[in-house]
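A single chain comes next, written as structure tokens; it is the form predicted on its own.
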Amino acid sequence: MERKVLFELPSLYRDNFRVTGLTFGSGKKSLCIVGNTRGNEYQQIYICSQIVRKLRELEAKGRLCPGHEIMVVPSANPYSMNIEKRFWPTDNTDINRMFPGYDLGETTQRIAGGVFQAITGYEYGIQFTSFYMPGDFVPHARIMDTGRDYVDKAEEFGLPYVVIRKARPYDTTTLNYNWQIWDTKAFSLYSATTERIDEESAESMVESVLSFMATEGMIQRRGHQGYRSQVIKDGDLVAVRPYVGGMFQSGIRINQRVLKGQELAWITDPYDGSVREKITSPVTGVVFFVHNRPLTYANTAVLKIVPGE
């Protein structure tokens, strides 16, 4: 393994901002990891040490196939990380859409294209992401539909579902984006959580990733194939929206199977504890997504379901 600075940016008043990438194996780029572009993203980051962990050991042992070259960048966002905010903590923006990026632009757009400028060239480009809302999903990978049709490797993964994801005008300063115009095939993976480490979750989304190298010849390895994936686009989700804003109290879980017209959660007023909502399925499904604040606006989607007789 070999450990370099990838870009590095000066400050003022404590130790310089540093993008660290660790590199296993030589040849041809193969394939790039990217953890946390947030602050809040700590499964990302951890999902991305037991990676690096994993691949320290086949090193050790051998099994690395020769020709490739595999890079894990843990963190592109460690001074937000460092004090648990989400964004850039001077002007609050946020990283992930500041690709490619810009040199001479200001802060995140540097990070951004320094970051970028290192990471581009490879096959394929894996990044451990969050949603904009916060929730727990059914860990899934995603893939921005640019035109590029790669849909049969992402299922290389095993993961419970691969959603094809069509790319909106805000879309295409993200790394997903960008790195697939500049002809790598990327792949957004979704852990169950964000700011909580999940140990479970951790651990299968690290196996799909030991079984996407091992398929794609990087790696020497057997293990569990996962599953076989369901193909949707994130269209077909079907979101649940209150009427009313309030507490969110949730009686339902990820990837539980519920019936139409079937109670999942309840919205009461934070004031006097009245239950100002009762929110049912409207179809037969699997839990995708859940909000996991304890707050939510009115009209705001707190659960997605794949709909399934």
Second form
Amino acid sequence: MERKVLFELPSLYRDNFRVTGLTFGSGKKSLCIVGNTRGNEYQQIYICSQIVRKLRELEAKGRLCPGHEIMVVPSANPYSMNIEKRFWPTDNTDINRMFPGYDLGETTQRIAGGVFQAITGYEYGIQFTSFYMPGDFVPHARIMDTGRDYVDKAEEFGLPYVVIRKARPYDTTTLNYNWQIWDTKAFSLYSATTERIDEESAESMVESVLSFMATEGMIQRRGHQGYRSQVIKDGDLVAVRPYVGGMFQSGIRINQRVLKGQELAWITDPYDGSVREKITSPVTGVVFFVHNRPLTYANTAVLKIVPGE
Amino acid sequence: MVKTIASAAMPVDETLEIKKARYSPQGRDGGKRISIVTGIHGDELEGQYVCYELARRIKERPECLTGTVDIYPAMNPLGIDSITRGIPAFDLDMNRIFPGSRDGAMTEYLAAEIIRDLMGSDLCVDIHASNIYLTELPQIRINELHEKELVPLAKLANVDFVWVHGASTVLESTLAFTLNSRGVPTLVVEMGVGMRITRSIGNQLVDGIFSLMRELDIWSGEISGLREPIVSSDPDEVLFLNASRSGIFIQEARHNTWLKKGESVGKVVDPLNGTVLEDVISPEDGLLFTIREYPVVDEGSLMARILRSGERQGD
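Given the form predicted on its own, state the structure of the form predicted together with the partner chain.
Below is the whole assembly, all chains and molecules, this chain first.
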């Protein structure tokens, strides 16, 4: 493994801001993996660290296939993580809304630009990212629909789902979108959690990435057949929204099969504990997303279900 | 008449309400309609004074009102109350969620209701106050896609500068883009600085809004002397001065002054070592229309914008 600083920015009173790449093998630029771009994406940096640990083991055993360069960038934003802030410390901008970046622009545009320059040219790109709504997800791969067709490659992760997302205007400045524009087949991988380390989900995600790498001939490894992925569009997910806000209580877990009409959650009154709303499942299917904060707002999705018998 | 245009129950004993005040001739709706919007970003407060002063002057001369004026002072009430730029709890920029969706999450629902209420306006003015980092000369920013319809209106708004900028996909999620695309001409004003009120420029814009109202036959009263703005639609005319080093920015030039090439705009200094890290100088003759207000800069932070010009205009 070779450690290299990909981008560096001096600060007045803090240590330099550094984005570091850990490279395995040499040859064709086969795969780049990026961890957190936000400061609260702890699960995302953790998964990268576990991938690096596994790759070092494989390297020591001589099981990295020759001719492939694999680079892992565990953190594109150590500064925000060190102060437990989601976005950029000084101006609260989101690095994952600054791609492809601009080397003469604002600070986070320069960071995005510097990082992007170092991570382009790879055949595949994996970003571990998070959704702006707080909640737990069924681990899945997402592809932004830019007209490029490589869904079959996403199935190689063996994750339960591959979600095709229709790009909205604000998506056009994300890493996933811009990687694709610059001809990298990009996947956003969503683990179960963001701010909390979930060992089981992290381990499963590491296995998925290693499985993908084995299928693509980058490493020699057996095991983990994973799931036969179901490909869905983000519009296929059925969002369940309460009519009222209040305290959110639910015993439902992600990946759980539910029946139409089944009680899934309750919105209770924060003062007297009475039930304001019983939330029942509008469809039969599998729970894909569950809100994970104590309070919820009215009309805001607290569950998402993949419909299907 | 004050009306709630959108509301949502909060989890604990509170209802979020977005309100507008309507002023019509003798209490009746009639004639054309102008909508004044502000507070999409909770840390931008210059529009608060504009809304107050506009209402005060209308109430002082109600006989001059010949159309409808709708004032929406707080599109993001939770943000204004908590000194938060975006929508608190969601950490979302409210000006990136339009047109919203009536079936969407609370934030999207509010955005959709706002658009629904603004539809039918003959003109909308969306007042912003830069951010906490930069002070801006009163200006109107126009997406090049809407240049033809909006520049003639912007010239009547008593601002110093009209900046026609390039189209960007990301900006399609703004309130102004949504309204302009749906046939409601919308002018985006940027002026002053975040978290502060500057009465002089507030009064300047209020004069401009009365001028627009007069143009639309909404106001029959007197209009005070208006300024002719500089209009720039050439991207090469605007120079961006970004910090080449992280440090503390000390202003030297005065905002809204014409600078000569080589004249000092400010310095980036290192207080620990007592050294100057960067002399910030004007690369061309031009108007200093944006200046850094918040002293701490990272490499890349914007310190100034200068409108390059061969000869002085609008002095």
